[in-house]
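One chain comes next, on its own, written as structure tokens: the form predicted on its own.
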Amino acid sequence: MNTLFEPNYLRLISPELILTFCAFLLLGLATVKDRESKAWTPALAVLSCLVTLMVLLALTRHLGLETLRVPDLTIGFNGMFILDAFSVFFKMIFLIAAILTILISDRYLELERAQAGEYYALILFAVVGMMFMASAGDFITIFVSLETMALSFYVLVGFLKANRKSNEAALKYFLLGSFSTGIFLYGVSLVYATTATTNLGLIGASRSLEALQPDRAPIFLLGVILVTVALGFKIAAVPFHMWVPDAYEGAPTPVTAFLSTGSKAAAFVVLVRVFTMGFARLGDRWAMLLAILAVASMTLGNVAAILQDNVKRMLAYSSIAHAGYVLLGLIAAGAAHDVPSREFGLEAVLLYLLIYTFVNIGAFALVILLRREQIVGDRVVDFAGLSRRAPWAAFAMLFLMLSLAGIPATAGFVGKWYLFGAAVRAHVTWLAVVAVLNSAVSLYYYLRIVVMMYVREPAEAGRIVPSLGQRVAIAACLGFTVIFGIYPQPILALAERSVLALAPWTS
């Protein structure tokens, strides 16, 4: 493990700086009244993400941080910013999620008659916040980047100003998000009071041992609990999930797709950083705290999803359940008593979040296809007879639903197999059993959509004509689900080598 302290700090954040510049450029183009110029806005947004991705990969190659070669890390800004294979993995997820979201948004914004320039700029600003979260090595960096992302999403959720549901969803999300921010800052202040630092590396290396002395331990542990509560809100874990159904239903559907994937992955990257670097000395104690959240999330999410007639609300509760599944990997990393089992748990987390990004955005993309003039298209009954109206769309939705349910020969099965296996290897088999039972429950509401598409007669005979961007996004999501469900070795190797960057704290 080679640790480099990069003197040229601006070079470390060059991908984020480029994406920020592109976001401001899109904001400037939004003020132009020329329609032909605005027509290029989605293409420019996609190009911005692609350029950022190339700069990120070029930077990692220059610094010797390629995720497929060596597990080195580079530290800048006095330990507040960490660039390693782990952060690069998540930054790629965020950029891919943004590209897919932009591709499925164009036709939707036209139907909703919404302004496009500000919309795409806000997506890029949210990605900037996520990318900084992936490299955060200090609670201060986490807070600033978390709020950069959150403020962008507050506006995006309420982007349809004429839609009452969108306004209500944004208000609920903003109020509860503000409370979670206050809780997070209070928790960080207690951690700082007992450790005299906000740097995660210092807390994990030595300061937490001092904070666990009898005179400080209650305050330090309370700080840990409050930080967990705040991050539990961001990943939508029970009982901090109250905002999710309304926010997902009221937000523009592409925003819902991005919120359920990119935002969730960003919250999990912070959870992994905080608990493997800062709170590693707590061991089994934080693992048990997360186990309670995982069981509650899986159970309530799946049971509540059964009762939903709105597909967006159903997928909202499904995302709560999936947050519980992902927590299994993090719990396994904390409960395991050997290094390979800890690393295996973290690999499962990375693998599942990558798979979930493609599968969930693909599912929401197909919900967007049913949105037409005077037809919202987000009810379960709207999928009736889809196999007759658009066989290719029904086929794609079939595979994506099976993947979310974890059926073999899909990427979702691979993700769940590794998560459940991580729990077994860490000797928390009871959690794996609970997860398997919950996966069986989830089959009901996923297959209900399949039955609607292939068994029920179509309610109306309107044509479904996707845009080019929607075709590309759906094809990419379906291709990923099928190919890596059969041959997962490339993404497994990528996740395995990315986790090696956390070796100094997991070993």
Given for the second form:
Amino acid sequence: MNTLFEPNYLRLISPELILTFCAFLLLGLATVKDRESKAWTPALAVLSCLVTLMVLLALTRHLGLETLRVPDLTIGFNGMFILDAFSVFFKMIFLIAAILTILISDRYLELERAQAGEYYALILFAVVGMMFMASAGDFITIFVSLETMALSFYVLVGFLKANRKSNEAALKYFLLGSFSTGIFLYGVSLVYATTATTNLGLIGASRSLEALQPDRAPIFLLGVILVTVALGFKIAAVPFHMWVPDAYEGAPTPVTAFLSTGSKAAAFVVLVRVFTMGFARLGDRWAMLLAILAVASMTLGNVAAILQDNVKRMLAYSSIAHAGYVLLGLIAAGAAHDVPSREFGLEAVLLYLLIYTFVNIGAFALVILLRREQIVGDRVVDFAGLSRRAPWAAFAMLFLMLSLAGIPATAGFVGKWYLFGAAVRAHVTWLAVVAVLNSAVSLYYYLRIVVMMYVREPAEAGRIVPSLGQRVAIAACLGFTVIFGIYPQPILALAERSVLALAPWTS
Amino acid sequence: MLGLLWAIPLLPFLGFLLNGILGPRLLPRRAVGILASVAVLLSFLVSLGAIAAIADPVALAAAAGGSLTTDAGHHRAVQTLWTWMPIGTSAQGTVLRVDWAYALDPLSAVMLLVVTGVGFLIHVYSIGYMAHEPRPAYARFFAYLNLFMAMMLTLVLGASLPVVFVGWEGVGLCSYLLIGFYYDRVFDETTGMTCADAGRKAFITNRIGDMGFMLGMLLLFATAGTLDIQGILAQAGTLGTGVCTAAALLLFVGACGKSAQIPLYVWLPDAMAGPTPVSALIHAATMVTAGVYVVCRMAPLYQHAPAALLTVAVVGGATAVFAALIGLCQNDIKKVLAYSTVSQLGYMMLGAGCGGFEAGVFHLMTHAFFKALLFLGAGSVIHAMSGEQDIRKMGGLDRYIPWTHGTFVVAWLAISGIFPLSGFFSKDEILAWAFRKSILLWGLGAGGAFLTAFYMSRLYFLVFHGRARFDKETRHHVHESPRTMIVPLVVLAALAFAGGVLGVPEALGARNVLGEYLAPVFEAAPAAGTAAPAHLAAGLELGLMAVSFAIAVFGIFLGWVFYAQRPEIPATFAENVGGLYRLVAGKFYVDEIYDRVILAPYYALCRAASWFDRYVVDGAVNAAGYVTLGTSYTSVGFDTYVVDGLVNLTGYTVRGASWVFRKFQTGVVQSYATAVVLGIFILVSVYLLTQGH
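Alright, leaving the form predicted on its own aside, put up the form predicted in complex with the partner chain.
Everything in the complex follows now, all chains and molecules, and the chain you saw is the first one.
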């Protein structure tokens, strides 16, 4: 354990290394003035993600998913990096989210006249950050990878240089993001002060018990709270959500899609890792803290979404509400007293984040579809009569909205069902009740879009023709929602097997 | 045919896909209608085959194997198609999962026949009724109609609550799409409500009910550890009265939404904004009975929860009378029928709530016949009147549209409860059960029966008799409907006339075929302690029958006097009790009350939340001392960052930066950060407070 570096470790991070290399390659290409090569950058970016995904899967296959549960074999760099099935699951989410985002970006950037290679490079850098977050086993790794992701996003949010909203969003996101980083570091320092380590495994194994001695407990717990707050900021939980509506509205729409799925999932992976590994023994206490955040997020998110006239803002509040739902699974993992129920809670978290990635990117893809010359297309009324202008796209949006609302026979229902079921199993039924009430409310604003598309006359005639990338992305999201809504077996099995990787710490 | 159970919902679904994808542009108009109808007809035939297969216990036991499991004693067959959601393992180590499975037993058999049979007739009728629509709308209509059938059949066949729930939400969605079919048409002129608004109202009201359904489902899952319906019912005896009552009441909230019971009935009259065949199929014969179906399906659960059962009975009885009262003063032909539907659904609930589940199902069936007939007849009238729906502008139509008139008479007498039409027997059975439970419930039922006979007679005489009150232009166009519309009317009339044969009470010396057929479904689990109420003496039963017959005749007579003989009476009557009349004609102002009491505060809450999110933190800055402390702390921290940020920003966009700077100077970002600090403060104080204990 004391070797600082072994050549073998490099194998563990090979997917990340490849992606980093690709990102630099794209950045280099961006400096070339040649127009021809620029047209190829999105394709190259997708290709990079696909290659990384394949390497990741090959590596997983080579090591064996079963092996990825044995702690000793998969931990590298002195416990700072963990390649287990759990992290592989999330890395897949990030890569898929990135691919979908790139697919829906091309046409949008053209219309915004912001076509540039560094955009794609930044997305890849963000993914590199997220992938390291998924594998981080130490507060230091978490901090560095979190910042890698966040810095990429600060730039991406403000990518539309000529757009005031985009600039404002970037500045706000940057300021508040830095603030939350400060809080995170403060929390980590308090935890370090009481446990003398930043390694999650060590904290979880014995140090947290020592830190709970009366003389140290208040400082240690304040550290835990501050870490919760900082991560709560990243997942957009109330009351740390204030940046979300502004940032989501101002950012280029594909970035918003990526921010609401990839970045949120990345924050959740850290949250899960920190709480189930490092703070596993305080399950009851942090479950209560998270319950406050969950109830506030669900309620405020859903209620405030109702009055929004801007679809991106509405989806921002919806995303706040969804963060609240997902917290239910984590709360269940903390509050439950038996191992199967804890695993069930985590499984629900994994499942929901995977589903949400597809559904939400799909929804934003539709918003992007409406962006045309001179028309921003992000108001609710812009959806008027879409069923006549682009019947398939409208059908996709109908399904995605129903999925977000959790109507049965869509993937969204399966995900919600697992989250609520997890809460019930962990005997926090009251939370499940609050969540059910909230999801009933949420239908109202999702339905507004459906009403607009199917019921109102279009303001202008003419069909909307999606680009190839948009077609592929929307079809993938729709297909995922429909197929796994009816037959969710494969993703359920995947989530179940991925969660088992955390077993040593959940028990 | 049992092996083909999966095909029953799938056939209409294929029809939906074909019509939805190819219909608007590729298929000829005739093909669209025929395709949709044939899909439902095939489903009907498969259902018949499957139902024949469960009738014989020996053959049924032999049919088990593969995906089929059977329970010959209860005439039940379950086909498991695939595992939908595994839930994990229970404390006892058994694997819990939700299967995508269809179950066929006598109760779902009756529902299947009603849904596919009546559904098929209405499909055929729609071919004629919708003939004037442009082709894309025509194809869209049939696609939605087929989708509805698929969802309704899923609801009826679902073997576990989540599968039922898929159908439950699915029919809600189709109902919403079909109510809003003429999306741009203004439907209610006084409120300016469009058809689309009506659809939305239906969907949202139903959602309140669905919440109950979902919570009930969660409760049963938490306590019984399974969601399989038979699994839950088998445990009903061990769950305890409290759990049973809570679960039964929650499911009943769902049933109230779907079956339009007090207080959630408000959506159904507005649902009449949809095309008339939709009103007949969805809002009279099938979907709205789903709530009654679920209550009957969960009958053993309700039998272990007497309080819940009583609630069902009281709500049902109250709805029956209340809606009938409102129906007295409506002038739109479809709205009269809508309130009548609400009232009749109340009847079914009353029957089920008094323990007479088979009576409820019996009335569900006969009601499907005569109410579908009434709606289709009304559609034919509207068709003949070139779209006029106000009964004050009709009259004397019996000469112009004889077939419609003849079939309408059958339906009118059937719903009024005239012997020996179907409605008499089913209503009588419900009244008998109510009488066994309490004389008060019987009184509600009998009062409802009188009102029903009266307002239906009013409708009949105003539409078909007396002076023609329409203008020359309309008179010129009045015509009998095409054959595709008349044939379904005649078939339904035959069913509405003779459907009662299935449930002739034993007091009349016949066998109650339907009651015996359904009995295995409703027998409570062996552990149940509730004994069935004693059978009424034959003499008493005959007496009750005579009374209900007399009530019906009296209602019709009064209607005849008021609206055919002395048309001036109602006007004087309305004048003399003006206040009361306005109250009833204004539908007791329930919609207005909901607007003021529920919607207005709710919107205020929404605005408050939105406002809170934007402004309250600013206010907090000024208000609270500790927050000020936090603010000063954060702004010091931020100033360093702000400078950096601005320097970088001015590099490429001075204008943008200045704007952002101005924005920043108003303190917005600070207040955002303050919210974060406030959050920390709350979490820490919550922790400290709970730590104190």
